[in-house]
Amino acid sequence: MIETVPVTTGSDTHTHSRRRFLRQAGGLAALTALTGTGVLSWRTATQGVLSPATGPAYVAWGQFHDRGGQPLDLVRAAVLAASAHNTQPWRFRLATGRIDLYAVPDRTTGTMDQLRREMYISLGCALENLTLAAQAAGLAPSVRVTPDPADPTLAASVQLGSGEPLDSLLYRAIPDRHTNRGPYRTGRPVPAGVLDEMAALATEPDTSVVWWTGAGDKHTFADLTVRATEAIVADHAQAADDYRWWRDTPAAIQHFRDGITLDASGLPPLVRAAGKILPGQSRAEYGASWIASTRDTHVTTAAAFGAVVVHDPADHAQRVRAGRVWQRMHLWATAHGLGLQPLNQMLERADRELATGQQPVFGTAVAALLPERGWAPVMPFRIGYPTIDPLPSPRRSAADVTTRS
């Protein structure tokens, strides 16, 4: 059933459905039609239609530039890292000459990340940003990953020293890196030399990068991704845990300062604006939209697919290191005009199968994707040349996620 909401102007009552309206009308036509109903005049003020990605939930992006070489400045860079579903599952403890990075297990996607693979990869992304910021400040970071076997929430400890500042290309890309969920430019492959350069960034122990560039391999990857998305949406628990991180109102965005938003969805500006004006999506509509965008945009327009791989996907340290590689690659791609987007659905289903004792349908299919034994993917993704500039996602500030010992 399609959710509808009546909109009254004068003596007329109009019922609009976001999904049906956006399907039947282009962005400009949608905005023109809604202007005639009077909806635009009041919803633009309350839904952030004309000023996307603004307000207190986005202040952290500007704070990156407030550099003073202090430990909190390094955390300001770290909180801008990628994280699964923008859950930001991190906490930082500042001590004299050291920063400890902790997992916050409550900030996970539940059955969508049942083995906590994505949580540790997200922590690795934050660690990479923090390390780059420490290098830029001349603080000569020394990193220990999962240093305390008795405390699995301690993802890393970073000892700070002194050295020559290293203001790298990757560091400068931190405030511009955003997940690009929009369509990529079809007919423009990413040169093999570029893919080789990106793969060479996997310098962390027990990590590597695999690419799928041939037509047959891309079709297999795409088909598996779409089928996994459909399976997630059909799984009541996974669908509910996924939808829990959807923020579709300004109030929710400013309150939580996390999650997935319409601004970061990769839609064209006018269609995105029309989507804000219309009533929000139900969970069923949200799932249907995700399947459609995965099938019709994400896998269809990808120039290639890739994955960060490790030897032991259950090892927390290898997951954290894989996260560092993913963040490094994403920063490099940002600096070189490329778009990246995680496509974790196949692993979210494989992990769910393993955690619940189901037949390893997706687990077997994922293993068959890899050309070499001894490696397992922990971060599948797509790559291409973007057609839309991505917008930032909301962020909790460094002060919100930091304690002092």
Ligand SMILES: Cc1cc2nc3c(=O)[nH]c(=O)nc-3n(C[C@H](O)[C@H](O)[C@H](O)COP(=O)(O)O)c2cc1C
Given for the second form:
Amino acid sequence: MIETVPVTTGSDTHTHSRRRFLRQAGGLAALTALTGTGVLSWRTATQGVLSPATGPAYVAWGQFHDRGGQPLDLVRAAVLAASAHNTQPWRFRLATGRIDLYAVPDRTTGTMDQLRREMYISLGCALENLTLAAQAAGLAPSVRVTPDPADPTLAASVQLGSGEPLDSLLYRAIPDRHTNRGPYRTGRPVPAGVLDEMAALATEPDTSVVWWTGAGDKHTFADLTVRATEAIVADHAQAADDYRWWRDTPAAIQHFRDGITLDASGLPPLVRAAGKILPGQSRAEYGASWIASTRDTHVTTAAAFGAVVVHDPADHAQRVRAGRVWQRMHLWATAHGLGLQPLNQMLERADRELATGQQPVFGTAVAALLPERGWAPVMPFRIGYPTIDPLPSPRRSAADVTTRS
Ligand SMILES: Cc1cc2nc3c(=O)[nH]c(=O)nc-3n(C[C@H](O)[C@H](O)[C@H](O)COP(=O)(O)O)c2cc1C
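Complement to the form predicted on its own: the form predicted together with this ligand:
Complete assembly follows, chain above in first position.
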């Protein structure tokens, strides 16, 4: 039997066989030859093998603890939020007693997020961190979501006042929260009481959380996710847009400070190191390994699946609120030793069908997943107890994404 290891690609981790790793490098002989010529130690030094998730691209994580008593402190918390493909599609404008959060429309994943659902959810994630930081600083935030109908790029406006500081569990979890793409513990279900507590975090208007925990339901969710991944990889435009946010060299990571990296893949350290030393993946290999890791790791080791749901998935305000709920749940999960990973493939296909007028194959399947009428999933995910501690992803700093008015 071929032993398999997952390798990060695109919006997800992907699986490669070790044999394939070696084939890619021209086999064991090539590795030995590389060692002899010093190429291996050169690649070890230049590919960040010995220093994962370090350098200027990761400085923002440490800046969370810098407190200057300024509104920029709140933005330092906001930029650590989750975002689709780590696009960080945000800009913050500081005004007197107010912070405005804007979408940056060109920081998009294109055909992977054809209806910009994920972009607005990402903005909601940043808004949640910003709000928690304002509460922790005693600034009594008052949030208005999409306050200007004439400007859809204005995702939220946060008025700051004064109140009692609230140093919450969720706030403290901000610098420790990372998407966990590793295998989760099989045979260890998440207790129903824990799932209920998480669902109760969906206090934003028009939001709720749905769980799939039974074997049959989990199988349906898993099958749909794998089929959607295959459909994305087979779709030239989607596969290209997915690959565009893959950062496979330290130079690209430090330059762009965004996107998906091998360090964020949830791989064991040695496998990650091998993945860095060997030559990078072509787009086709990248797609094939994404399908394999979705099928063999992500859906097979999930303790349960869930989704944040809203009444109207096309409504920007509801998307932003769903993002707040997702970020809140992920912070709560982090504080309670749980791993979470979004699995958006089924919606990425359903949205693409809708936008291009195709038969709603995935749209129909997604609708059938949800027993309750009047709710639509906007953020499907898996949950479980991690086997691997996730590493941080790169970030642009608060100063990079902030303007003053
Ligand atoms: C709207 C949205 C959609 C996402 N979809 C996926 C997904 O389908 N698969 C995945 O592995 N991660 C997904 N993520 C996680 C992001 O890739 C992750 O937040 C980003 O890379 C930053 O990493 P971090 O969460 O560890 O800080 C999604 C995140 C958001 C906010």
